[in-house]
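This document starts with one chain, in the form predicted on its own, laid out as structure tokens.
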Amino acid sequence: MSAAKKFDAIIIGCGQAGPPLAGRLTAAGQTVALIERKLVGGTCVNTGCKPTKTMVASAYAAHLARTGADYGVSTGKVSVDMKAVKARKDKVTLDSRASLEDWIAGMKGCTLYRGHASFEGPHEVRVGDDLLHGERIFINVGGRANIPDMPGIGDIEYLTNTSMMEVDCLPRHLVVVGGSYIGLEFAQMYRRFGSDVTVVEKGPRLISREDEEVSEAVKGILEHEGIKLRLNAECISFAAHPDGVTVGVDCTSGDRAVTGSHVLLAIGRKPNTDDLGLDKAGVHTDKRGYIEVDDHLRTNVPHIWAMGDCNGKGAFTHTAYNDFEIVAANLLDNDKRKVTDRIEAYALYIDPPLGRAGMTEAAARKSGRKVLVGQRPMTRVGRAVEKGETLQRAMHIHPTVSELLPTIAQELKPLA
């Protein structure tokens, strides 16, 4: 058997924040194994925010191209090529994959791995062949769509947010599991397109990390555009129907079933620790298999990190890049930046978009501050009224120019 390629860092995921790590790592002459077993660029590039927020778009353009008329503007009848469509995303995903593999392919000292990575030892990670030894080690394998064990699950076909990003048709009728940030998103993005769509939601509201009037103007949104809401539905199940599939949402009252052509579950995520051989490295987790760090995303391993969403600490790209920052910072720049620094900034890409930083109300009250309360509906906002953006039809906010200027800020060097 031959010895161990050494390294002195391995980076388990080629995420949001494997790559920039490093970037920097190398930059400062260290020798780094960047190991990625599927697709370089992690969930924001090839399943999450680019591909979606493209598909957003197009289901804007087919929204705003119906609704002409309210601004004096007459589009005739308006027709969604899904082919289409999914090309267009096809091609803004490889794009911005191509270019991060260019950038990590021109990193000096950085060997890219394509393989699974599994643990030997608390140094020792195996990819096929290869054993390599590091001697620090930074994971970022991220998450995937939690599918959990509900009756009749594994008697249909279903969609979650990887696989529904292969689909060219247009689902007669999709119904979506789950009320929170991805299953919306979805829900709008393809009532936009043409579907019939039912969100089932288990809890009494959609979105509960939010205050109550939030959630209610939501529902308003989704509703005003004739998405269909199913909420309280404690007893869901599922069963095969020659339309589709059968989804089950009350024991009691109502409608107790809704058929829908397609099924997209949406029902949070799990991280992809489960097969790493964590066990062989000592690293620790806890009971949903997200891995444990302290306030530097440092393991109970004291050469081991973890960052991204695989540690619990956020689950967007936001915070894994800034899970990147923290690590750097403390390892390359004695600046002892640390997780609970980091204000909340949460997002949901809807039209128009909910954003929000920091604590919700019902969190502030609760934790007993002093805080002062101001609303203002965009109907009473003047530029709001003028461009028709009072409710349904804000403009998306992402991409955006001031997500870069943190990253531009740090770039700034003095005039040669």
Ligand SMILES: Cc1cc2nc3c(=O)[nH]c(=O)nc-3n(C[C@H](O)[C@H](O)[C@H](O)COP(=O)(O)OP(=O)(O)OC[C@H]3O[C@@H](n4cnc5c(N)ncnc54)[C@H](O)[C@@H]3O)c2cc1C
Given for the second form:
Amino acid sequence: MSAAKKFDAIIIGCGQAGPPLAGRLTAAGQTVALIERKLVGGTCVNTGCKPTKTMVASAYAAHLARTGADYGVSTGKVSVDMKAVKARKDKVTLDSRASLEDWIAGMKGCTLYRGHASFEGPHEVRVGDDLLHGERIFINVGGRANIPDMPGIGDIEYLTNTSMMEVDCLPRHLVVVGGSYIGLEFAQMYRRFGSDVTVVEKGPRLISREDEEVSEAVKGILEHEGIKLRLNAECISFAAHPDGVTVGVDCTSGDRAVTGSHVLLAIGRKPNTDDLGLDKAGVHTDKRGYIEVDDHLRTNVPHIWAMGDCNGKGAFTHTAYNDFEIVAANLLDNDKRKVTDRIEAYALYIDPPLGRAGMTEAAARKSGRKVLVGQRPMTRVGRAVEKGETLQRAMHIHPTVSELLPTIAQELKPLA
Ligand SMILES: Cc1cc2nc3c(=O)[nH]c(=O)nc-3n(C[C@H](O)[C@H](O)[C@H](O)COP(=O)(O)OP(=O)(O)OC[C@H]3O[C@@H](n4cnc5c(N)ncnc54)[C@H](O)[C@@H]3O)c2cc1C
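Please give the other form, namely the form predicted in complex with the ligand, since only the form predicted on its own has been shown so far.
Okay, now the whole complex, with that chain kicking things off.
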């Protein structure tokens, strides 16, 4: 058996935290093995933020064209070419992936391994025929769509955010199961492309993490565009139907089921930790499979860290990137940055979008703090302009135009 190849660092997963960390470590003179089993760039670049926001932009253009008359602009009959929408999305995604691949290829000291990685010991990781030894190991394996074992799920064809990326036709009637961030973006997007859309949500309201009035406002926006909502759907089940799929919704009231041509499951995410051999390294996870980490993202095994969606501390590109910043600051800059310093921030890219920074009102009240509450409906605000003294260290929501600001701030240097 051949000896393990030795590296200063092994990074498993080439998502949002792995590549920038490889950049910092190699710049500091370390050797790095970066391992990716599928597509460089991970979820965000290939099946998440980037493609979906590109498609949201196409949907927005269709919406503006249809509502042009409200602005005094006349257009003819509006049609959407789904093959062209997909081609545009594919190009944006491929360009982004290619530029990331180029960057990694040019990183002196970094070796990219393609294949599934799993631990064989606390310092050993196997990728196919290669056994690697890392002084330090960083896990950045992300997550995938959660597919709960619901009645009938094995009897039907369903879509997830990943397979949705291959769809190049217009579903006649898209049933979206899950009324949260991912589901609602797809729901509005496909409604604007021209599909009938029904959202099926188990709970009594959409995006239940938000304050009630926020859920109510989002419900109003979606209903106004003709999206049907089935809330309190306590009897979700599936059955094949000659026209597509029948989704059981309610057991007691209203229409008991809805039949759609396509079903999209958007019922949360699951960490990619079940096939990583974590037990061989002695790394602990919680009951849901998220890797347990401390405030500096170190696992219970001192030379192993976990960053991004797989540690359960965030579920966004900007939180994964912020994880990289925290790890790099602690290891390379002697700067004790920590996860609990960051303020929660994210956006829901329906139109108009929802942006959130900090706690909800409900969470603030529950925390026992004395809170002041102010509300201003967007109908009365032109644009909110924000100015922060801690600009560079604030975590900027992805994707937004303003995320270029901290990058520029970091690059500022005195004139030579
Ligand atoms: C539809 C959708 C829309 C989204 N939109 C947004 C948005 O607008 N803004 C936002 O901030 N976030 C968004 N997100 C979330 C965002 O995509 C994730 O939070 C982000 O990609 C997490 O980055 P990560 O580095 O943790 O993992 P990932 O990007 O998932 O990368 C993990 C990588 O590890 C690889 N991998 C896994 N296991 C192994 C293994 N054993 N061996 C080798 N490689 C492995 C995977 O193939 C993958 O490439 C969206 C997500 C979805 C699904």
